[in-house]
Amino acid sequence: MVNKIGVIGAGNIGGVLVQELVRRRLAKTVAVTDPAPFVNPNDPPEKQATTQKQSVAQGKALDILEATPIIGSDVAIEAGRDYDVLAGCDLVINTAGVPRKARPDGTMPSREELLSINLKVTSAVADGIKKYCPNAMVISIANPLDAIVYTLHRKLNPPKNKLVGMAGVLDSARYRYFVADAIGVSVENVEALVLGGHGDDMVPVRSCCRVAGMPVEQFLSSAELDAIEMRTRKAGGEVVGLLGTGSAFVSPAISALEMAEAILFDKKRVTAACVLLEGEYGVDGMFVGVPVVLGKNGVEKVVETQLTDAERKALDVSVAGVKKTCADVDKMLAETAAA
């Protein structure tokens, strides 16, 4: 257990990472900022001062403080509209960011076309944690995913160790998730690698893929595992479209604390991860999702694994896409220092 983890925004996945930090006790202090609701200026004034004493953060807080008498947990939740409230955080989780939301149409804005809204969502993050926790280990889920850790190196300029990317974890598991229901397995059974970006172009590893220590070939049909795979990479669009407003959450919030729990029990867990690249897998000065030991100083070691000629193609794509995001951050950052 630590003094004191943070979550950046009260939303659905930061709502289940408060109520699991607090439910596994990981933490002496769990800290969570938001600032909805925005107080509407068109509003007539007594609404809002209304809206103004208003708070998402400590509204869920106190709905889950009043829960741990029966769940027996005795960690204390700070909660507020602003970043004071991080301050003194060792971990900090960042799941601040406008989500995907369908169109009236139905079809689906891309990760990318969020990034001119969530940039300026993540400038101001960047600063809450430089100003109240500049040593936090951070974790960051908000979308898109490459382009917002980035954004945050940029920002922060943190040691390589410290900040990382919740993807792989998450993309992974999918994966696992849609092999074990074909074949009629438990997920435990089921190992699975997801590299690249967090978008259409990641990359399920076929050749990663164990069934119980087989290979997965030996239970499904290259087609089928075709269809799996492109499923992968859709599968957070799937749920979107599934629920017709906001984006996946209890997935996303689990994953993340799959990796706090590796950083805080120093576990040494090989796991899929957004990380800084500095020449592994012939990437330089980007983060892309590969996979990491995680452990007590973060980020420990990137792991350089052997893929096919195919599954090499496929990576030098996605990392093709990530390097074009990362572009359009660079040009929005440089704008915006000019205006």
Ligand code: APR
Second form
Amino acid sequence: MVNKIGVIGAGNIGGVLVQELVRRRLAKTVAVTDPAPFVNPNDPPEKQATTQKQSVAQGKALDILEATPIIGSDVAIEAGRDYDVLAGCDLVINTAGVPRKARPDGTMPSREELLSINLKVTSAVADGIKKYCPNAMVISIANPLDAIVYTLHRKLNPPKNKLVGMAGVLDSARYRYFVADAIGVSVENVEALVLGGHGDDMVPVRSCCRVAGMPVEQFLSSAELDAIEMRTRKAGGEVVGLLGTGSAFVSPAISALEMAEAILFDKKRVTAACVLLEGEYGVDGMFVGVPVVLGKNGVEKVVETQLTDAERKALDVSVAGVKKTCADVDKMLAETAAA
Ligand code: APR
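Since we've got the form predicted alone here, give me the form predicted in complex with adenosine-5-diphosphoribose (APR) too.
So here's everything in the complex, that chain up top.
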């Protein structure tokens, strides 16, 4: 058990994270910070004063703490509007930012369209981490995933093993679920790997998908797998379309916890994660989803695997998309610096 784990953002994902961190007793203390509810400067002063006294983070923390006698957990929670609660964290999980939401006509923005707003949020998050827990390991979930992790890297410049984005565990879990459901076998029997950026160009790697160790092509036709892989790429949007009010939050939180547990228990778990590549897979200086080994030192190794020509081409397309969004990050950060 580590001393303290921080959760940045107490929204849908942050709430599940805090609840699970406490239930699984993964740290002595869980910290959670969120500036919401936001004070509206156009409100009358008394309304502004009331809002200022409220705190989504403290409200969720108290709700969870009041369940601890029942679940039998003595994990403490520190919660507040400010980042100071993060002081002393060994690990932080970043969920701060706006999620995708279905428009009234049922269409939805891409994750990349969240960039300009979530870049500002991430700049504040980075300042908070730098001030209160500069040595913490960081797992980031906010979207657009790869660009937000790149932004954290630009702002914090941490050792490359200490900053990782959560996308591959979730995308692979979605692929696994769809395959298991289509065949009618246990989800535990299906292994899968999804590489590349966390966008609609992500790459479900068919050649790495196994059912109890056997190639997935033994169980499903090429057309069935094409459909599953397409559904996997758009799976986040499918949930956004159904919810209407936001995006998936249970599965992203559970996926980040799998990564956190791999680090906390030094599992040396091989899993897809968004990490800084320095030549691996022919990519240099960008954060992209690839198989890595996660252990007590964070990202301990990037695993390079053989891809088919089609998979390699698909990965190149996905990387090109990430490159474009990271170029947007560079431009926006330069504009902010010049302002
Ligand atoms: N610092 C900390 N928290 C912040 C900040 C900030 N500067 N700005 C906003 N937040 C908080 C919001 O107040 C909100 O409570 O982040 C929280 C986000 O919660 P939700 O809106 O419920 O979104 P959630 O579903 O949790 O998704 C968070 O993860 O998967 C991605 O696309 C998703 O970018 C989104 C992020």
